[in-house]
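Heads up, the chain below is alone and in the form predicted on its own; it's given as structure tokens.
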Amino acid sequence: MGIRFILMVNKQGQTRLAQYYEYLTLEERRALEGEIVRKCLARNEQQCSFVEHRNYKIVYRRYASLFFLVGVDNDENELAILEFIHLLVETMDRHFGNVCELDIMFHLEKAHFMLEEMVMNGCIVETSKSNILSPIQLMDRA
């Protein structure tokens, strides 16, 4: 399948956005998020951005005060996922103008909509920023 989940977390470890592409109960999600966030936030800048946890490979990147964490299958290409995270941030930057934690919190539905335009059932289906943002811009006009 590829991507199993996408998390956006602040520096304090609070989840701001969570999108799952496989079924997990709320308790499993809460436990998984806690373990992964603790593991990734404890790492320093000199360590690589890939962590193996349970049966996932976690690829993460920090932009300003937000951590973008993507859980993928073990055979997924880490550099491609880092590129996907960068594309997601660039797309949000284009829409919000230098995206920050507050943009995610106050416009959560738009952030989810961008993810839904980019990823379907755990597979990346759209990489064009203009194609991702055009439906959102149409909704803003309406």
Second form
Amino acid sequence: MGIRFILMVNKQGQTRLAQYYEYLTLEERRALEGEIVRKCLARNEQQCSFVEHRNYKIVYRRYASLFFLVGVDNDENELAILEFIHLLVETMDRHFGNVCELDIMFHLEKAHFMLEEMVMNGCIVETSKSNILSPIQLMDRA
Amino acid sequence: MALSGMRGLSVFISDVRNCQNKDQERLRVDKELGNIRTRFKNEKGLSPYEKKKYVWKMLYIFMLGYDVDFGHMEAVSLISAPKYPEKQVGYIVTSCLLNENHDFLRLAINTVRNDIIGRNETFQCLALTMVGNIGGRDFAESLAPDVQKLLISSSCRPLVRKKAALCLLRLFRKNPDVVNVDGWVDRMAQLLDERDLGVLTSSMSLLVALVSNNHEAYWSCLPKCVKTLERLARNQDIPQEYTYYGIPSPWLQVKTMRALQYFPTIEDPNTRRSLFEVLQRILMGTDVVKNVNKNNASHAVLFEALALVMHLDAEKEMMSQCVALLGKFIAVREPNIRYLGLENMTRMLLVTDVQDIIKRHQAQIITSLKDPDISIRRRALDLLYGMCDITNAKDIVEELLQYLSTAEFAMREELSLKAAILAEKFAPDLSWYVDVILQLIDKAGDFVSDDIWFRVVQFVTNNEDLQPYAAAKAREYLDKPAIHETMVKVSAYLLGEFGHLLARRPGCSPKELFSIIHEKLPTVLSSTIPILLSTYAKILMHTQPPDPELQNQIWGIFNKYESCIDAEIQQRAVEYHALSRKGASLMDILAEMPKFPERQSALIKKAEDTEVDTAEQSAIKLRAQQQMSSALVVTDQRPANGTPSGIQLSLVKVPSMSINEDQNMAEQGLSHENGILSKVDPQTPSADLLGDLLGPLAIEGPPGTDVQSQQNIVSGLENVPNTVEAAAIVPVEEQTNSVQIGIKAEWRAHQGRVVLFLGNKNTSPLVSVHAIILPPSHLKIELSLVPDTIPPRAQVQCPLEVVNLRPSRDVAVLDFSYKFGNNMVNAKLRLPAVLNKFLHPISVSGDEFFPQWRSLSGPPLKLQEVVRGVRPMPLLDMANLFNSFRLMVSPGLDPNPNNLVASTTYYSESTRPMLCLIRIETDPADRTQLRMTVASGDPTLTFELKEFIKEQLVSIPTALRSPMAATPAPPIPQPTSPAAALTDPGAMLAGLL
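Taking the form predicted on its own as the starting point, write out the structure of the form predicted together with the partner chain.
Okay, now the whole complex, with that chain kicking things off.
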């Protein structure tokens, strides 16, 4: 099914955005987030961006204080996901202008809108930044 | 209208952000939840704006990890709001908070449908997205035709159609029949001519799902995929905004090549040629560039192209080109590329011709086994495992053994299993195999399952040439100062059987063999003692002419164990004692074990069983799927290819029966040989099962026999508090008898690994399965995901990692619930992660004991208490009881024969491995009281340990098994009808503690 979840977590391990594409109970989410955040945050720059966890993989990338963690199936193309994270960040950058953790915190709904335009049902829907952002711009103008 | 417009929300978010700690945060959140609840109660006065604001707050709180068990209705009701901002919030929050089984969702189905078929395309998008994310079967049945219509409609704009494609994908997964309707295949093929890249990207995902399900039907889409790839990779015929760092949508390229991997071959020569042209271009034209993003994106495409080339089994030249590329990748500095190089090389092993080229990179791969990054090490291990064959097995296995000493806990089990399998599959000669396994036991005994040493015994028994060698090796290991329990078992067995072949060598006379083995007896678990007794009997038999001194010594031991509380030990002692007095006839009875019938390695069989993959069929037939997934669902199905891949050791031909309990073997062997012994286990359960359940990959057993066999295990292993914990089956619900919960545990220092086996005995699935661990504060317990549903007659394994943080007697509880019919069933079970699991017996000499004892003077490090109401028991039983709790009694250390001194090491994260000393002074005149003194370097530990021991001495729970309780009564066989205990499953499980 491709992407199972997308998490944005800061250095302290606080979740700033969580979007799951398969249903997990709250306890499962809490446990999962705890485990993978612990695993990924402990890694250094010289290590690769992929962590195997249970029966799937985490592809992650760090931007300043914020970690983007994407859970994918084992046979997913890791680099494509890694660059998809960057595309997401660039898209947010274009909207917020130099996006930071606070933008995502205080504009949670916008971050969600963008993700909705980019990923659906665990698959990538759209990769053109202007197409992704146009509904949000419409809304802002309204 | 954005969040910035919702001041209340911003205030709340910054309040939460400013909280100093978790408690403050919880207070703030609770306050907000209370507020929202009150506002929702009074819904009439709520404006749509306020509703929207509260619903966002709910989502925020939910994201922080707090339960939000109300307000769902309000979120769903926003879906039917007339205005876009409210509707949007309704849809987004609903798809975050609810799941497809939620009743509220079904209520909204009409509203959603109206939005989908309506004319407002923004509404259409919202509705399609939500259905695509959480739509269930109901949605599939009522919406599929509408969604299909939208997807192929010429009047619909791309922004709606791309969402319709992925929405349809969801509906297809929920019910494939609604999509596979007449004429859909042609429509699908037309969709691939789409110019808009958004629509094409999502349609490609849809196609992948459809093709993976039935590639034959979608044959006509194949040339279209090749065209798409040409359009992107060769012609670069796409709008600027879809190129990413100069690369035409890497994601669509990857997806398209993925779709192509679901078609088994490409027959049409023209299509094949065009595809290979594009692939060649990608393979040759991808250079390493400075820009990270561009580099990643182009390599994403390259790796997918490699996968496709491998899948298509291209010409040899192109294949070697691929291996050359991968060989380059596994040596680069960039860790991501190195990781992917290793991963793809493992996939490449499927292609038969390239193995030799891959072998050239062996040295580099072995280097990666020492990489600082565990992700890369895992890949290297998998690759080495996959590329191993008879020519390089020696090198590879020896590397694995070397790595074992430094590998982290998490990898050791996998590593040992893999090394054992490789050694068995590819052993160039059997003495090497014996060497490897003995080394493995020596270095990582905790991870060597019984199956592995059973296998050694089989090989040695069946190969006469090997016997003196193996016996000599076993003898060597016994000289080592501290050896693993498993090593004691295997050496004792081998020396019992074949020790006489060494008779002329120095240090190998029967007497010497006996005494070196007997030295180990005080340190072993009671499960090992039967093996030692058998060895003594065999040594006795081989000592011709009889040596009266040795005879008396061994008889003395038999005599001592004739009153042992462990039934197995007792029976052996009695029987061997009686048998060994029969003089010459002993020779026949205790003759060497007959050759084993040829049988399949339980190890390899297990490795195969784990390969059964219930998930969606993967495009890449990974040979290296043996990697252990941690939560796997195993159903009754067996791998289609029953024969093991790779070469079996031909010396032992492989039969169907599987190895198992050595003790049973011995017994059965004996009774069959001569019919003198009457003991034949009346209900020997499928012994196979036994092996399976206890092994490291323990999985399933045929339904129906479970309860019996599992109970058997309980009785068989009740007194094995160490490595492999007894597996318990608790029929949780008496009426339905629908669930079995089993446990396997291994403990090591302050860590433990527990595997919960959740078995569904019904013919219908168990749904809404929840398992939560409520750990006490001193344990860190990580439970892997428990699937929501357990398929009929399937068993799910859920591994738990337990870390002991500090001393405490509190017990972790498993809160397990599921839905059976319409009833929620809930059970709370105590997990056997108790204090004494983190103890390791240690023997202390008087010289060490007394200074320590004196240096720990007085409270709080040394505590003394007079305990009354002790269940009276002979001192020897008490010593056994202590030993069974891993408190090692040192006989004779205390000059007073009525006293008892014991020592142990306690492991936790906060304390260093800590020595604990215990002294018990009993009163021979009144056995119901005693004085207990406990000392350690940590006050909490001293207190907790003292209380723990007191609990064991004073009131022993009735459910506790006999050996631990040291009941003076004869050993009680495990009740076969645990009716009484059924009422309290917790008690059942507690019995195992």
